[in-house]
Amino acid sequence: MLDRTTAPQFKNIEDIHFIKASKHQLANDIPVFIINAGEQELVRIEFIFKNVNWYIQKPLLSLAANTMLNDGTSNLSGAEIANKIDYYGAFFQTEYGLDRSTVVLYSLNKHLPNTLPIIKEVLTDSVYPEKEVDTFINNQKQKLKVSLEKNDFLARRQFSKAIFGDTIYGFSSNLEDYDALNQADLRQHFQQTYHPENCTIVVSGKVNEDILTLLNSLFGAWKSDVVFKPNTVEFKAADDKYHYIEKVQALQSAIRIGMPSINRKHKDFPALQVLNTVLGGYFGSRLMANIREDKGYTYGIGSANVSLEQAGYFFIASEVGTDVCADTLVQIEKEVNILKTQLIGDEELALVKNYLLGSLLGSLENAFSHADKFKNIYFFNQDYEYYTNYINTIKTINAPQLLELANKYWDFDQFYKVIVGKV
């Protein structure tokens, strides 16, 4: 009979295999990376563009231009685009990030001759109809009004502002920023962003030579002489480390603590991921054990290292009752300092290592996830050796090295502390 009082033994993960991307080029030198895997006749094609020409006076152009790409071309309305894509059982979406804007198509291979031309029209002839621009502005302003009532939203905004200032990484939109949007600026920004010199294509799924040929026939003659400036992020973190937004009627306070840190390009990043996991990077972390399980102050608390292309940061976040907010800060400081003064036990470290390796292995379930892992290194000027080093670091790092790392990167007195609610 199964003994449910005894936890099952876990086995060490010895090998993790990556399906590596193969590089190709279209006739106009657009790079195409192919991750060929899977049995189903299905592909995901991503057209990825670096964000460009960001400036504080018109900060929402990149976001709006990407979000509204599928709202109409010279020949097709937004509804017609959606109906054509739906007719072939395909899926089309736009994705906006601080570093890149993406257009994604999921399609059966056999329907690509019908679905890809629609994407080409969107990428070369989006017109941003005035009616759709007005609708976007009104909808986004309403969403922002709702979000501004939420403590965790305000804490994220203030934290980013404190660290990154008036840059694309630190900026937070206001209602008047949406009012500054107009069709002419959107069309100009579209031309500056969505062109072949700024495009990378990633194709994943069951990919054959016909797909590459079709891509070349549709996009290989795409030309542009637009002048554009890739975004550069230069920032100075705020001098004030403590930021408090009082909400007199609040029942809960949002806490966000952290500081600028390294990104994926730095050699210490994999080791810092291990250290962060111990502190607050998974459900069995020390922050969860103390502040949720022992104290009962919150349903959830976590920490993370965030890697942006031109910067990185570390943060701890939670929402707690206003009556326990002050002690939560004390407990967070306590857990950070313990990692700086006491060695992590062998059993706990073995559990964290196995969790991280298992999470990595579990995230490689199909061609699409292998493509995601490729993008994580390609856009940071890394190669697959990054993952070899990452896995080796997880397997070999020891408690003294992690203690040294905690003292190198974590100083609670230097953390930016944002509280929204009551203390």
The other form holds:
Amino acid sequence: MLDRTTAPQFKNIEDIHFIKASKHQLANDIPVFIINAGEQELVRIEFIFKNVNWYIQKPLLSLAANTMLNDGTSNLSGAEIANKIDYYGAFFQTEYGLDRSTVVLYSLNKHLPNTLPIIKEVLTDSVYPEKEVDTFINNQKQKLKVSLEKNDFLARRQFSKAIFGDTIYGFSSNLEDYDALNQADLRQHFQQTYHPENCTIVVSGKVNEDILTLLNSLFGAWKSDVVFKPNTVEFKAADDKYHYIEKVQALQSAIRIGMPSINRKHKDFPALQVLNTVLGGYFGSRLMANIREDKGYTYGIGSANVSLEQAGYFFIASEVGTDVCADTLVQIEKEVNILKTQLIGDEELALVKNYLLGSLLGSLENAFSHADKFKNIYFFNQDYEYYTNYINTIKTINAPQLLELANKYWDFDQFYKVIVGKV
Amino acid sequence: MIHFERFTLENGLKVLVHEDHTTPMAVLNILYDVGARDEHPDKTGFAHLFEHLMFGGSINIPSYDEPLQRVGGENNAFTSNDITNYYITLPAVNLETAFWLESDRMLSLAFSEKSLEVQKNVVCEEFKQRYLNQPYGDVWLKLRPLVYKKHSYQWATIGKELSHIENAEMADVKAFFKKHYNPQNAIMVVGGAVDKEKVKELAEKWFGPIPAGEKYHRNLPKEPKQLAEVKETIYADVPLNAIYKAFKMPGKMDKDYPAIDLISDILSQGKSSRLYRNLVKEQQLFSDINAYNFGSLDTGMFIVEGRLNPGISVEIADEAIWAELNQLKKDLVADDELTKVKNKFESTLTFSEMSLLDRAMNIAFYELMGDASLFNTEVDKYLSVTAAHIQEQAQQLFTKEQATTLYYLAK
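Since the one above is the form predicted alone, can you give the form predicted together with the partner chain too?
Once more the chain from above appears, this time first in line as the rest of the complex follows.
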């Protein structure tokens, strides 16, 4: 008779294999990192640029200069760029982040000789046509109007503003900020950002010699002497800890709670990731178990440590019924404090450790994910030791260490508490 | 090209095995042939609520998630109008844990009152979060009943209203389980670093003893052909006026589906698409516009939705959409434009095949449609679509009599 009550034997995860990036460079010293893996004849090529020359008077320039990169060059209109890229079944994306602006090309290898020259044109000769700028401003304002009706969006903005103030990490865009965009500023910002000295290339997929040769022939002679200033983010968190935006009609309140914290460069970061997982980092977390699975207050609640290049923060976020918003805050405080006063039980800790290792193993699915893992260390001045250390930390950390960590990094009274809706 | 092998257990459970030894992971995906379309009109949202209850413990295992997380696995599920799909990814060395968990909940749930109470609340909060507390969030609750008069696609998977979920009772849960959750109504796909013989052995061991149950024979009312245009206007607290147009279209298994799917790409895929170029960039009537379909198995909806720029009259914007649709009826699509959307389809498919989970889900879904190997011939069907075929489909699709238009306007 089959015993269905006992779990099958299982094995711990011992080996996690990283495909490491190999370093190359173009004739003009642009570093090229290659992750070669996979069966399909395709690649992802990322051109990554640090954000530069940001200031609060024109806070949207970095974002707009990046997002509008597909809107036209001296020779090609936005429509022509899109047509050519689409014709070859390729994907051209711009990705704007708080630290970096990226241009990504996904292409079948056989089409690279046709698709990559378009990227060159975009990166060296974008002109931001007036008409496209106007359309961009209009469409972004319309989108912002819709977003401003969403409680979770408002909570996110208010939270960032509270901890990072008027910096690139903290500012909230207003409709007027879009109106202030113009072609001359965009062109100048484009020159300052999209610059060989500020460029890193990451290629992942089935990468052969020809690709490096092609990259070199297109980008190896790229020169620029424009002066640029890397961003430095200095912030002072607000004094007010409590931020309440009332929405009388709300059915749910958006909650966002947390504080500035460490980033991936700090030695405690891997351990803090383990602690965060226990609190709110996976489906079986304490916040989920209490607030969703026991009380049914919400569809979801979670927490995370966010690592930015020049800062880090910790947050807990949820959307809950307005009638249970107050009790949700009580429960969150309770869960945070339990981790500061009571040791995590052996079974729970073992489970979280296995979960984290399995999840790391599963996150290394293909060449692209290995490249993402590389970027996570490269831009934080770490090497693959980071992952060895991370895995080791998961395997060896114990409950007293996690308790100490909770006391070192979490203080509910010091948390910023943003609520949008009704309490 | 995705390779797989299949076998069927005596109790009717179909099993497909897709070996891929380039990864250390395994996937176990189970598709149950039940969706929101199979619900009673007075008890809508139930298939989805039931999906939540599937995580509330089974007959021999009090917690579903914990033992899986303990072996390094993750899981989730989704419910659509057509199907309910559950999936696990875990290190392949621990594959048996997935068999143990999935087979026990196919055998029987714990039917815990506490779980029912809590998940009713959770789903009501999901209802609020996604459909009621968002600008335009309730559009599908409004649009579906305008489009469907007979077919059960007339409600969204979340359900018609909160009360349907609040009123769900344990007796309903048990009846639903008996009717739909048995080996005959399920398709299991096991993929990744697994061995076919081992999968066979595990399937026999864990799923073999489950009683076959009764086969559910779907008998849904067919949606009659629409003969007159439907128009409706609603006012809500939203910042921008919006237009939603729906045209009834054949289901995903229909021979004409690839042509229609390509029509939506011609209209709105990417910045070189017609609606974007003409209505957003040139005429500046919309700040955002899209055309798409849901890939439904029964009579589906071809949707065009757009948000208007300030000061633009809804009627003029509506006319402009019609002009684009009429263009497709009048003129043949140029060769380059057709090649473009075909190439894009092909490469999108190639990129999606990088994901083991996507492959497993596709195998299950195509098996449901009749044969998993149809997935491998899908590309050819799209590549063989001609400009004349596109034109012919556009002519059948885009008629006033078959159009449903919802103006969703700012108060």
